[in-house]
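Okay, so here's just one chain, in structure tokens, the form predicted on its own.
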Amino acid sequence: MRSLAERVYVWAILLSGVAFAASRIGLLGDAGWLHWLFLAAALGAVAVLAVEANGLKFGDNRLRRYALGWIIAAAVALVLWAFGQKQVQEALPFLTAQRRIWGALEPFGLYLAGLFLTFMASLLVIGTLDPIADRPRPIERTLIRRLPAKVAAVPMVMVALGIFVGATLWTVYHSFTSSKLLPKSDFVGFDQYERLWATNRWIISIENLAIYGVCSLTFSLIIGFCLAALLDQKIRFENTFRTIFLYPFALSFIVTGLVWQWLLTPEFGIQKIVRDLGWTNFTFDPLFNADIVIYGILIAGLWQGTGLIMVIMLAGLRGIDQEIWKASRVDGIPMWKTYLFVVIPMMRPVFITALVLIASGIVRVYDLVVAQTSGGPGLASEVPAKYVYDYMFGGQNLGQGFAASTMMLLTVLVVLIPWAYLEFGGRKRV
């Protein structure tokens, strides 16, 4: 029962923080009190623990000393809340000039005061239940252990909850509304999604992203690994070649797109150079051919991103023990078999890192398309990120843009969640 109550406490605290963040950005509507409900559940779990304590003690115990610190923190939070009250601001003239700031801090101060008082009660109870406090319990692990690191991580957690989680939930919520120029809470159900999947431009965007993604993943890994394997042979001028291959990654996507737009233009690019050399029938104009325009964009993407994958693979190859190579040569194993059956399986974490980097670039591909084709010819090179941008800022249709961005997020989650489960939770590690 004690362990269950402690776990209920920890989860209630976490859910309370999420509910408070959601209420501050307007996602909960009339249910803005939900965070107080979770906080009350946490206090209920503390009360269950207090029943077993048979009276609280305030003796010399490190957990009870920490409880005093949370009391002080709650008092400071209550002061911030008080500064947001109109009567207090009228009584203290120096607060009036910054009334907007103190008003914004008011709900945070009240919530933090309640949260910190809950922390104080839990530590007081746990310190009484375990006077020696030599066993880290769930609540102690949550509130005490590595406390300086946790305090230092508070800004990151606030950014993650407020910007990433909060903004994502806000976007998903407004994708079910009829928002146009400005967001509004006019719920229309799945109308935006039905319109999205009935739009030919969106279907073309998804097809292009699938082609670009599969080809980019495949060729980036193959080319990057082959270049790394060649450089790993301790060739002369290795540093020079490594710099040359990695240099394109230092350029922005806009610069890369403009350079390859020039190179793939028939009038003065690769096609003209080859024809001037005597091959007058040579044709190479992918950016002007609707059937293969996505491959022209792929060329620019591979040129820029392959160097980074090469460096990552080279670092992985350099981490392979040289004794493995010696053993394979002694056994007469061909080099390609050593790479295929020994080296590549050992480099599994390196390949996962490379896959994550490539995949993140694929989902947000936008700059290359805008710089090279602006989505043309016609709609032949449209991608989801450009669709979202055009509808949100060009078409002034936030609801449709939010629906498209939510579908992009859903696509990422469909791939990410099964992989994360298989990687971290599907089997026990020895």
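For the two forms, the rigid core is made up of the largest set of C-alpha atoms that agree within 1.5 Å on superposition. Residue numbers count along the first chain shown, from 1. In this text the structure is predicted, and so the values were computed from the model without any measurement. What changes on going to the form predicted together with its partner chain:
- Once both forms are fitted on their rigid core, the CA atom of F116 lies 2 Å or more apart between these two forms.
- Core-superposed comparison between these two forms: CA of V79 displaced by 2 Å or more.
- Annotation: Cα of S16 displaced by at least 2 Å between these two forms, core superposition.
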Contents of the next structure:
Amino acid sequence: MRSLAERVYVWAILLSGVAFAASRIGLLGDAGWLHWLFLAAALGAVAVLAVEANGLKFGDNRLRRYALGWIIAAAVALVLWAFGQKQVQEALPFLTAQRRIWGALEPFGLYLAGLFLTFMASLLVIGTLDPIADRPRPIERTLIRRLPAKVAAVPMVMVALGIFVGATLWTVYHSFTSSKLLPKSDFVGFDQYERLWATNRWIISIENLAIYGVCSLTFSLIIGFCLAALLDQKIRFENTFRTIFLYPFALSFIVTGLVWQWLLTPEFGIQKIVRDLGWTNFTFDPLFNADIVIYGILIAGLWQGTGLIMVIMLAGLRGIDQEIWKASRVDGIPMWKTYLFVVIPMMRPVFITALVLIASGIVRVYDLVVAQTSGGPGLASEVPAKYVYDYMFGGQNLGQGFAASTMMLLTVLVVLIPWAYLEFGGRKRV
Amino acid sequence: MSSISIRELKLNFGSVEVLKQLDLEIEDGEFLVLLGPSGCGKSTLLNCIAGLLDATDGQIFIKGRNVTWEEPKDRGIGMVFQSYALYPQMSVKGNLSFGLRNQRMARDEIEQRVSRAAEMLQIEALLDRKPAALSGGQRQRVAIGRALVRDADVFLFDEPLSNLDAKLRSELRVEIKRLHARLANTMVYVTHDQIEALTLADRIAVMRHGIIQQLADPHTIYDRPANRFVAGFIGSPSMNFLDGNLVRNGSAAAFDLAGQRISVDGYRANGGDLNGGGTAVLGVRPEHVTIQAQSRPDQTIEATVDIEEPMGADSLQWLRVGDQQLSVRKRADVQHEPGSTVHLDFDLAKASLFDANSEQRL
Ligand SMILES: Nc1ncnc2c1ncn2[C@@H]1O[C@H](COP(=O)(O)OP(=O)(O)O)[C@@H](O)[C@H]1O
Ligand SMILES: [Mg+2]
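Counterpart to the form predicted on its own, namely the form predicted together with its partner chain:
Next comes the full complex, this chain leading.
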């Protein structure tokens, strides 16, 4: 009887979590109360156990401290829920500024509070059933181990679930609907995706992203590393150089874009300067040439971003034991070979950090394009992020925007998953 | 012919003078240890010999060749570092052969050298492992191997054992000594550990503030330290220093310690004037004092028994003479009542007298 009730308990908890996630996305429609049903089933299982234990004992229950911990966790969740309530927000005006966030967290608060109270009840039962158990059973172990850390993590987990996971799933779900100005829940299959891949503008965006991505990755890493290696030669004025190279990073993409739009305009910028110097046939107008406009954007992106990569690489180089350099000098290894075969392999974690930073910058490149070309000439410099933005907020076609952002997410996953598999999965088997 | 010859070497880091006018001749096949406290410039001197630092002034000769301006790889040296400095992404074999492959040496020759070094250091079984999969002692063996395959005339060690635990340290110490006996090439070894210095060295150069205080064989350094710094730095438990005066006692000189006198007849002077009088410091190691029950005029000194520190085979007895303290090494089974008075007999032949001002040996 006991093991059956425990099994029901675990399954009911899991199913209530699934039901809750589904109802958040809007999958369940009217059955949005299903997770409460499962939670009630879990409580029922706890009640069965309580009958078996002849009631709950509080006084000398060995798990009462942990039960208290879960009550605190439930209280934290309830407070976050309360922040989303209209009356509370009216009473506490400082909450109104982040009204949207509190609104997004509200349903999570209520559900988690219920869940934690269920945990509390189950702990009290277990504590009564096994007053002096020398080895904790699985449920107990899950619920008591590092409890303070779990309680402290409640708000963070709610934000992560509510805003990141929740919003992502919501977006993916609605990309299969015919949402226009407002989100709708009518399922239309892959219609939005078929339309997306039939759109010329999307194809150009993807091509541009590919070119920008490959070039930006390669050149950021190479230029960043070379600058860092030069700065690492114990040169004078290192701080000055570092500041100069890092300075563009302090500018917003919009400012960067405008500066480079100006520099790349034939009538004022680089072309004019070179022509004034005597080369009257010199032409350099990437922003006005549909074939190479993306490289004009690339230049601005590199100018803005390599400084940060350089600083990260410099920190990595400084972390290399000086005796390694001495050893390779005694061995007579030329400096470039030491960099290539010894130092760069040692800097693998630094390269991965840099890679992630650059890659995330690539996928969301948007402001630079808006500031420099607004996607022109024609559609020649469109990028996916701009496509998403324009359809969601300009074109009043949420379905297309969602489909496009889901494609972007998919691209990131296609890159990320094999890498994560190699990085984390592969090592255990060696 | 000396193997390494350093003439008037100076080295500054910016405005800080680390080495000042340093002269040093190292014989062919000699094991020379540079010993001194942290920050005295030992590593700096070694790096100058290796060519990893450019001398501010002065010259360095290796095997009679002026190498002052040559790159490390052309100096005919191999070097071993405290942090091992192995190339972490390469296997042990890769570490040993990387330098040789880079010189475009013939493959069989590389194979031969690597296997010879691996055999000497007993790391044949580890050749395919990465450094991360080795223990500290094994890593340092590989690092020594990397110096070995270079077939260098001179080996330079910069505190190679400092990162190891005590047991491995003594094992590897013996191994390095054996290696020197087998290869018989010149080795310069930096350490701040006097035990390493005393056990390994043919000669020890004791350094302080970038100056060589004394350069001599371990016996001389131990028994006849050139100054108070060397005397205090070498030896464990360390030497006792007693402040007193040199006085005339009839026709002979004597050391006056708070009113008690002992004759310094047996003292082997360094040419210093013992009859001149004045303040002096008597330096005597704990093992060169014996505790007597009976007093003898002009030979023994009265002392009060203090605490005892057992050290296993023997123990260290602390005593007070006036307001000065000293320690005496004695057998563990002889007990003295704390507070009682005993008589100390100093072995003046093994003691040192230092001028109180210059701190030089008299
Ligand atoms: N690169 C450097 N720049 C400035 N001062 C240094 C440098 N390397 C060493 N020093 C200084 O030189 C002195 C001697 O250092 P070192 O030779 O490493 O001492 P050790 O005897 O402990 O090996 C120290 O006081 C140290 O602070
Ligand atoms: Mg050092």
